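Only one chain is included here, represented as structure tokens and corresponding to the form predicted on its own.
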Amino acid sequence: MPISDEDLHTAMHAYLRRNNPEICRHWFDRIAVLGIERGVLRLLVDEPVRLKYLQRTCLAAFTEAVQSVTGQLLAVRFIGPDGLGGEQPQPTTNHASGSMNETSVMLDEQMVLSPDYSFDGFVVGPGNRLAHAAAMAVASKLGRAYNPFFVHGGVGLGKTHLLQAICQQLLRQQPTARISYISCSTFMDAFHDCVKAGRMGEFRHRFRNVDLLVIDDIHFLSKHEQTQEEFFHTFNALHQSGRQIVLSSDAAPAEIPDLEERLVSRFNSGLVARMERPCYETRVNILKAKARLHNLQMPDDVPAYVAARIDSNIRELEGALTKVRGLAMATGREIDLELAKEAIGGDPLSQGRGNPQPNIQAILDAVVRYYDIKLTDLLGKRRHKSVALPRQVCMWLARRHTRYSLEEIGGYLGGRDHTTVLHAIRQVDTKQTRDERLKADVDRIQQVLQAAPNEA
């Protein structure tokens, strides 16, 4: 007896919450089944980046699930609510030569919007509230309101989520608007391809001709000068036309090293946001967002236990997430305290109480009785190698063990600001990577916090 549509759709998503649940999210519930056509299962997606979400990182998963369901050798093809979708555009052929003209591929590739980095999955704090509202002003003003908008921040803090929101939002508000969304590294080969291949008209048409260029990562800009040069002009084309520039990287322009001082100049005009690490409870909410988005259902112990235990990112509430979800499939039982615990490790209550994490205060005193340096000289002014490098490891310990943003430590570090502070973090963790003296020295002292910290 033929399965019905109904019981099909039902049967399919079951399928792939059992065996695919990384891939599942609650929209899944709105892919409709338009039934069985010559071998084909067709499936309605009802938004344009969802359709090629799915056709792009999906299309494995739901052919197996179909097959696993029906018993029969089926394929599977995504359709937009246009009733068209399901092919990926193939690589056009030089018939001069016989050969794929790679270059145009290339040009074409575009990073995969995905469907959960949208403004209404963002959970806005303290730490990213400037860069949202930005980012919420540039897609709905695109070029007007602050062109450029730079945002930037660590590993895992939202830039990219926030660069596909503004994505996403331009193509709900103009749904023909040219945008182009590359990582920085996929922008400098294609670069290189097309100076070799001799089509630079070619590449500069591409990049020069859309109402929104976002750019990933534009700090690997960096020692690559043909290519800054390039992105210089490919900028100013942009600008003077008035069109939209939006760019995100792991530090400020300023910051960025050997990138030309033209290009950290029209960085700085436009507006500059900074993403800091999530607090608390912006942790907690991130991680309830994150549940909704799986349909995963979990009492409200667990998303404040695992945000007291894990104050990093973003990316690593996730992985903490995705452990206990794993958990939960791999022993058949309900998502509560007891498994999360199991699931990460650790009991940060019982751990607070032996072993709390140590205070600014406490940093700097082990710091000052371990290089026996004076207080005063550590707060000060002094460039000193004697005391300029325990002033490094102060505040890059004080950024390891509290929770305090850059700025806060400068100000406890005798005002410094948070540039600074930056610059030290980076300096002793290339410099702990080199120097085993460094490294045995700063371990020593954290063995010493560890051992006798006092109450934050």
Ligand code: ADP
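So that the term is clear: the rigid core is the largest set of C-alpha atoms that superpose within 1.5 Å between two forms. Just so it is clear, the structure is predicted and the values come from calculations on it, not from any experiment. Residue numbers count along the first chain shown, from 1. What changes on going to the form predicted in complex with this ligand:
- Remark: with the core as the superposition reference, the CA shift of R403 between these two forms reaches 2 Å or more.
- Core-superposed comparison between these two forms: the CA of A145 stays below a 2 Å shift.
- The Cα shift for D211 between these two forms, taken after rigid core superposition, is smaller than 2 angstroms.
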Second form
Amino acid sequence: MPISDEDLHTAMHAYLRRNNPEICRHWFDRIAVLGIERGVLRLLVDEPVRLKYLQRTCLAAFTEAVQSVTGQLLAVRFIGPDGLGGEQPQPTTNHASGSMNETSVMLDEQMVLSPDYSFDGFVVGPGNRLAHAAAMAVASKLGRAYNPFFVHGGVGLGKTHLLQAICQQLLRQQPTARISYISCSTFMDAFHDCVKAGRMGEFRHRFRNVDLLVIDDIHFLSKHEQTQEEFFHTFNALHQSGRQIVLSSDAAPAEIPDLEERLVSRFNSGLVARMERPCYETRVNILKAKARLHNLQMPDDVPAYVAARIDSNIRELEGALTKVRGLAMATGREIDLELAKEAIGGDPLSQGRGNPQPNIQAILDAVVRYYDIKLTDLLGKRRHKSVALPRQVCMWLARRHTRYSLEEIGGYLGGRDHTTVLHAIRQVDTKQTRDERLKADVDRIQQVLQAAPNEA
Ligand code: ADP
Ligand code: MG
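Now show me the form predicted in complex with this ligand; what you just gave was the form predicted on its own.
Full assembly next; the chain just shown is listed first.
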């Protein structure tokens, strides 16, 4: 007997929540079942960013869920609000082709927006009120509210979230807006590639023909004189024609080392908003919002406890929530205070005073979060600068903060031998004396490692 669309919807979501809770979001309720046609289940999704998320991250899980619920060998296809996006995702979509399978927006492959990072999901508190208000104004009055809009603050305080929220809000209001959202390192890579290949025309076309240019972590321009020069012209071209520029950074414009004076003054010419660490109430509210997003039920004393233990940044807060959820799943228990204490109570990072010595796992975690890289890359064989330096920093920190031998440290870091470890430690030692940014990075990671938590 064929299953009704409604029953299919319910059973599929129950299956996903049981087997793939990490991908589930509260808005999955709003995915509509359009029916099964020639072996394909069609699912309607209300927003382009959600559509992309589903296509990118959830296709396999949905397929498994549908097959298991119906007992039939069905395929799944996610359809966007405009009836597009019916094709399977193509990771190498060429934005220049204006392919009709994409939304009409310039969503190039760099533009990966997380549906979690919207204004709806952003909790406002004293530390981010100005930045949030300005971001809302920027999204609704493109180029006319604050241009440029420059937001800065420490790691994990919500800069990327806010930048993506601006993009998503604009996409909702003006689905045809041309947006380029890109990390500074990708921007720099694109620049170098185009210089090498003699394709500067293409580069300029790509970044100067947009309504909104958003560059995350612009502090990475530090010391890159050539890219600074090019970016200066990109900036002027956009600014002069009233197009919006949004930038984030870990420091205020004048505090970014080795940034050309003319860029500092451009950055300061619009609105500069600083994001601060969240206060206790905000931390509690953020935890509740994240729990709602992931459909997690928990009594109020759980967020209260977690927020009291962890005050460094919001990424850490989320990490703690993930641990709580993980323990609940692993043991099949409901989330309550007891479980939360078990899940994060033994965390060496948040134990602080009683345990001034971080263990290697804590160092790995801190480095991975700080540089926003994957643990597998850190421990793996890749030698690209983006992972090689964090790996060296990791070895340096392990040597400094634990009692492990060089051999043991090498063992933890993907089975490297002691000479590699020794070399890495020397490198970090010498580089730190010349490279202020590296020194600041290392200092900050050490602060994270040593941060004493609030008393619970
Ligand atoms: P940053 O770019 O400043 O390092 P992110 O934007 O990546 O920080 O934020 C880290 C995590 O914390 C993200 O998962 C983000 O959703 C969450 N977060 C930060 N600020 C808030 C907030 N005000 N409300 C809800 N979530 C937040
Ligand atoms: Mg960020």
